Amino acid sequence: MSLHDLPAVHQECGDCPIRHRAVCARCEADELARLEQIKYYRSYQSGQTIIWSGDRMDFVASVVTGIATLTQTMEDGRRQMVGLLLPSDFVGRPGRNLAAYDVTATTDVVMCCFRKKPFEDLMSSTPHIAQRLLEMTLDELDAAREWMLLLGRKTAREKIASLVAIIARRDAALHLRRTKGELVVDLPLTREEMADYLGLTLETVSRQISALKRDGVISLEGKRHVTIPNFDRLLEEAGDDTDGGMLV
């Protein structure tokens, strides 16, 4: 009965307000076709703010391509990056008009946005949007209670092997990017951004990168091209019992 079971049949929707592999499965042509009234594309480029936190929001949107992130903002200006927008991913909330967090490109970004009041209408009338939604909240939660482990427990090397972790099964389940059993990645953020997401500071990340460099747990070329000769080290370092963490 659950939608994950159902397969995908179209690959190519990546516009939609829910992730490819379930809604392609339920992409009836009429729901498509009222879809299409409702929405609208906007691009922003690297580094722009996309939404302010406080500003009021009249649409929900969905990532095409790029990376956004959701941080929080102290008055005095510390900031914690409190999630990462890829693509498909959702934004905004049915329900509620000002936008909780600031939401900023971190690459060039295409976003797909629906306008709010239509978009709710739609989902009152078609019962599965909702729980497709109910269906990547529930993931979402489940990443950022791992991500408070993360943040409340986990020393700053464990915290950078996580995040290494982390972004490489992802790129790993979309890519399958492998050379003779190495894992490859590019960090899609900078050393301060890893530093917001992980409550460190810069110097911090770097200094323990440097050092994960030195103990062989990665390699890299380049500030952003990481391998990995050895995940399950990775994952050692990181702390990580749970071998199958799901983080977004």
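The structure above corresponds to the form predicted together with the DNA; please give the structure of the form predicted alone next.
A single chain, with no partners or molecules, comes next.
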């Protein structure tokens, strides 16, 4: 596993940009001080493998900046993207020694890592960490169930709109912005990666993005910089509404 330590990005937990959403969100000052003692940062370049499936995991981590993908490889070599890791998402599972998926940096990624055994010990004595991790796990379960609906029942246009909405909502939550009115976001995936993730062809993805742009649902600058004039309109195109949108 190739990695680069980044001591220069070390910061106090209280000043962390993902503090309000990460596994440490409910920690008190003394608990943050204990986390400080076992944390370190790692950075990865776009396209770099962070973890290989089957690797022994000696750390758990939170994504601080950047996007990574979770991928599973079948016995015959076929690969399927099964998830995205966005800022504040948790990587690794306490109590499990081996990685279940390949984790690959889609953009440049910085991760706040914790040595695994000390983190597990801290969980047993720090209810705030265990409670927050449980909340995040249940949110992930809800999101996985919604994703099953998306892949199984939604049209190609709805799939594209749903993915854009998921990314925009998470970006707004991370920066404490409301999802009302106009939103601007950079898509972390190429169109080829979107096609893989959504179970569509590249041509279908390109065609549906062009249709959403033509209909004024989104506007594009380049291939990834997206402006959403009206988020509620995007949710309508995704087959969701303002009260029952996809959980992320």
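Please read all numbers here as calculations on a predicted model, not as lab measurements. Positions refer to the first chain, counted from 1.
- Within the set T106, W52, S219, A144, A144 is the hinge position, where C-alpha fit passes from one rigid part to the other between the two forms.
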